[in-house]
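A single chain comes next, written as structure tokens; it is the form predicted alone.
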Amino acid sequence: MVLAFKRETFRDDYTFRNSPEAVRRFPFPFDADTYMYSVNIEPHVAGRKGSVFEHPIDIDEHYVSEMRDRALVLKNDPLRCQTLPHMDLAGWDLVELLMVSMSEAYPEHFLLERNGNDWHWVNRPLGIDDRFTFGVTSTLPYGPMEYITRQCQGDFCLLDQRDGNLWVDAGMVTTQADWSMDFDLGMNFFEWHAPVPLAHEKGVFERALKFLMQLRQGHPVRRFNWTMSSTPRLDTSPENYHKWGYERALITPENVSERLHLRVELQALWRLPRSNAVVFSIRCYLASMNDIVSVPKWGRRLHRVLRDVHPALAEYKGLTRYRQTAVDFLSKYDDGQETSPGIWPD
């Protein structure tokens, strides 16, 4: 398949759009008419063909424009991309799952070919061809982890496994939604986690733990999370809260339709067969309210699922400020029929 990619941005001029076909991909994250924080993990298996689901890496319209705003948040900020040393070797695992998964999703676009240590690496959409020797860093332009990272949509954690927990030892982290790679970096599963509500009195993250740690290689699994924008920005970072936070009081009635996105992170967790590492990777959706909509159930389903959410998981994901906003807009498209369950179109 031949992917045609779009020239847009995630900043300044905001002039990311979402293809007809885009929405109808769009991994809505819902599958009832209420929402209460879970685990809700699955085995990440190929999918329904068109879907996000197809691949174990997705790489869609957006690609081209998606890696240009890295490159551009990395310029101003070296330090969203970080590893501790003893996490090169699961760099070197992330190069070979990466590059397996897109070159043979995606033959049309990226091309490698393997003879022993000695690789070759062609991403036609970057202009990329790159020969190499696998698992030696000098013949990389960086890191193992950044090279690839710098060429795949998503963010990416690399977890170390050590005394009974999980520890975020490495990353490739500039889409994130509120949070900080250069804050997070070293910390074990439950101090990355504290400050979600709900969930810790419910027992989900020493369950979730347990679960990772026997995560085998060769069965990965995902996960939905999702939240707000205020707009189409990428780079929701707390370094450049400055820059962002303001928008969030932008929200009118007059505007929440087009301003206003639903960003989903479709997640996924891959067992490394070298490092025996996890890599965890984040990969970032936005859909803004017109999208929404223009699917009657996600409408509707969107619609109860803001009214009804509970006020500390509101707060937590940013939603306070214009949450009856959007309720009061998306309550017009929300007839009162029952839903389907699941997350995909009626």
Partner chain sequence: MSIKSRPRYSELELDIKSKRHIVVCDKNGAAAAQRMLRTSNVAAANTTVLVIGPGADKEEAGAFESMGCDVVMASPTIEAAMFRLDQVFAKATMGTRIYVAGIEGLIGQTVALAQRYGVKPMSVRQQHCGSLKRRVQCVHCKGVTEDVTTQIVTCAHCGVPLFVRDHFSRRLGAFMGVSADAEEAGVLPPIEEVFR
Second form
Amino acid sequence: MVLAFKRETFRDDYTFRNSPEAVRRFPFPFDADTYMYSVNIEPHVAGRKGSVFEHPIDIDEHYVSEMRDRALVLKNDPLRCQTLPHMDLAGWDLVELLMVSMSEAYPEHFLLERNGNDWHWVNRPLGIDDRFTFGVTSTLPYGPMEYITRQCQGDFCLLDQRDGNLWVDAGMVTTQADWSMDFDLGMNFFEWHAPVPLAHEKGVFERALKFLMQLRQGHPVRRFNWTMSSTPRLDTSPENYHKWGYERALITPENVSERLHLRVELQALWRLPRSNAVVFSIRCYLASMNDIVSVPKWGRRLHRVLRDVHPALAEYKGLTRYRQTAVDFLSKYDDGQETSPGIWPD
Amino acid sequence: MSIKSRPRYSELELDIKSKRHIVVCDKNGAAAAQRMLRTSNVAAANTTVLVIGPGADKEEAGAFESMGCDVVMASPTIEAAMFRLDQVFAKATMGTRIYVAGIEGLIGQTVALAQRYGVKPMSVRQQHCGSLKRRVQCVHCKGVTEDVTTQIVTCAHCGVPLFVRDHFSRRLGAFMGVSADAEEAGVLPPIEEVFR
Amino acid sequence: MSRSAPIAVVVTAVEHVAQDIKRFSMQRADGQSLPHFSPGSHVTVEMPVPGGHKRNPYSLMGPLDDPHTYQISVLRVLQSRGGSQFMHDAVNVGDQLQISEPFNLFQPESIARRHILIAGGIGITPFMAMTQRFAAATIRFELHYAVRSRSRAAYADVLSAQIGSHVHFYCDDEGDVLDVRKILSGQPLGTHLYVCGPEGMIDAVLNAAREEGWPEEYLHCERFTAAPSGEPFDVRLVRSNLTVHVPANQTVLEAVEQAGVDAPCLCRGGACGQCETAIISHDGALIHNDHYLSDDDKASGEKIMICVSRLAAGTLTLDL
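Pass me the form predicted in complex with the partner chain as well; I've looked at the form predicted alone already.
Below is the whole assembly, all chains and molecules, this chain first.
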């Protein structure tokens, strides 16, 4: 499939828009009319053709612009990508996982030739053509994780397994929902998720960790997470919160349909072969309220979810300031009809 | 409510299997360290003590010496102490137990330094003594503000009013501070003294 | 997590590497490359033994730089359930076997400043890949390898040639003594200890380290607990609504798998805890052979690790 890559921005003038095709394939995260944390993990297997699950790593029309935004974030704040020294091998595992997956799924755009450890990588959309020695960091312009994640949509964390826990010891995090890689680097699974309300008490993280420790090579898993965003800004980092936080107060009944976005994270986890580390990818998809209500089932369901969301979750996700405005807007698209189970449009 | 990312502290307990002991404490933690060492007749002779604080070389250091501690060092500040401790850790061998007693900033920095020598945080015995003042890292400018007692504190470096999140980084030995008025400039909740 | 689809492999070499020890090299039957693996990983080999299939875990030794080949070593154990004897007597070059994907339950700590590896006999196998990795990455390590006699010292020549300056050999019958206290003394902070070998050796090494003040979180072992055989009995699986006969030389897990029930498991050595199963009732004595359940758990009669433990006789009813 040949993708047409859009030129758009995720800051300043916010020219980001979804094409009708991108809206159709948007991964709407709610399979029911209510939401609460759960260990909603399922096998990351190939899904419907054209959907974001078709390939293990999804590349879409926003690819080139997202990569440009990532480069801008890193230029201003290099701490967004960090690797503790013992994670170098895991970084190479990630190079292999992403290059193989991208070149197999999108051969028109990416080419990987391997002859032993002599690798040749061509990324046509970004104009990259590099030859390097697999495993030898000095043959790349960046460390292995930074090199490949500057070329792949989604945030990536590499988790080291020890002491019956997973430790977030490396990461490329520029499209995050208000958490800081620099602050969280080196934390274990529970420490890392400390600020999340309600889920600890429900035992969600204990069960998730137990499951992930047993993750097998070749059997990745995935789950959804979600929040809202008052603009299509990818870099909603705490680092820059003092620069973008004011945008939350700008949502009005007049602009909510265009400005407010549902922000969905498709999180996938793989066991890496050489390092035995786990890669945790967090891929962000944005859809405006207008995009959402163009699918009647999604409009109805998001109205009900937002209306009834637990106040502690609303506060944690930063929804409080504009939730009522969003609910009022969406209520016009909720005729009270029953919604069908599952995430797909009717 | 407990903070999941904050270490759990407990009263120091001597590891009787250890061949050597490294004790790091400030003036708040000295009594706790001495109490621990007194639980054994032989521990002090195998103990290196680093005590921190203005005048600690005269007061607390003497107390540790009179208990028979093998090596007693004193530093006026945490910053100065870390240089010394770095050398102590570099020469230490397995079978040595590390203990730290004092304010959270000292504990965090000691544990972070030990980690550079492959010592797991769980292996360092930690007792919190003295004030609950927090070390706060501004997430925006990355500067650390020491001795924070108030919820909403002005960053000592970039001047942004910070809300102190209940999220602690062992690697940085600090809590996270995030702009408190980002959504409406100048609109701040009342400043309260809560960490004492 | 349940066991995944097996990989069909062809045996490409069988070498007699020491007394009672054979090395098996294998490649994928379809000619594709095998998954890369991390040092410390094992695979499970399925053995079509008469009287019931067996599945034994074996450490992957390497080579780390050849993605087409896996190598394992098998010690012939006479009083075993017949798995090792099958490998020794019935498996030849060109034979096809089914193996699992690699899984790692003995991963060296990536944050360690130094690694001390202590092997007894066939316990050398997990360290073959580890030492290759350490040497290639210039990670500090030392290997102490004890054997009963020189004739049993598998791979001593390879180790001497490749990493000789890191290796120390000890032959029981030549009067060498592996002095654990001496090995442990003077090691820098952040050193980790790994031991693999006979039960008694593992316990002796770990206890010596504890006595020297090494905290548990720096101690690692892999126990080659071969599941013992016993008397035959029956297992009733309530959820699957099946009754399965467990012959004398098969484990509950193997019998259940052969009956087509996908039970969770990882190590097959009673160590990892994956196969813990709730007992609904039992009318014979339980024989617990695992290292996982606490003494209280074992005494309660409510749980069993089905990869190694069994019933003396009668019927065992499981929530499976």
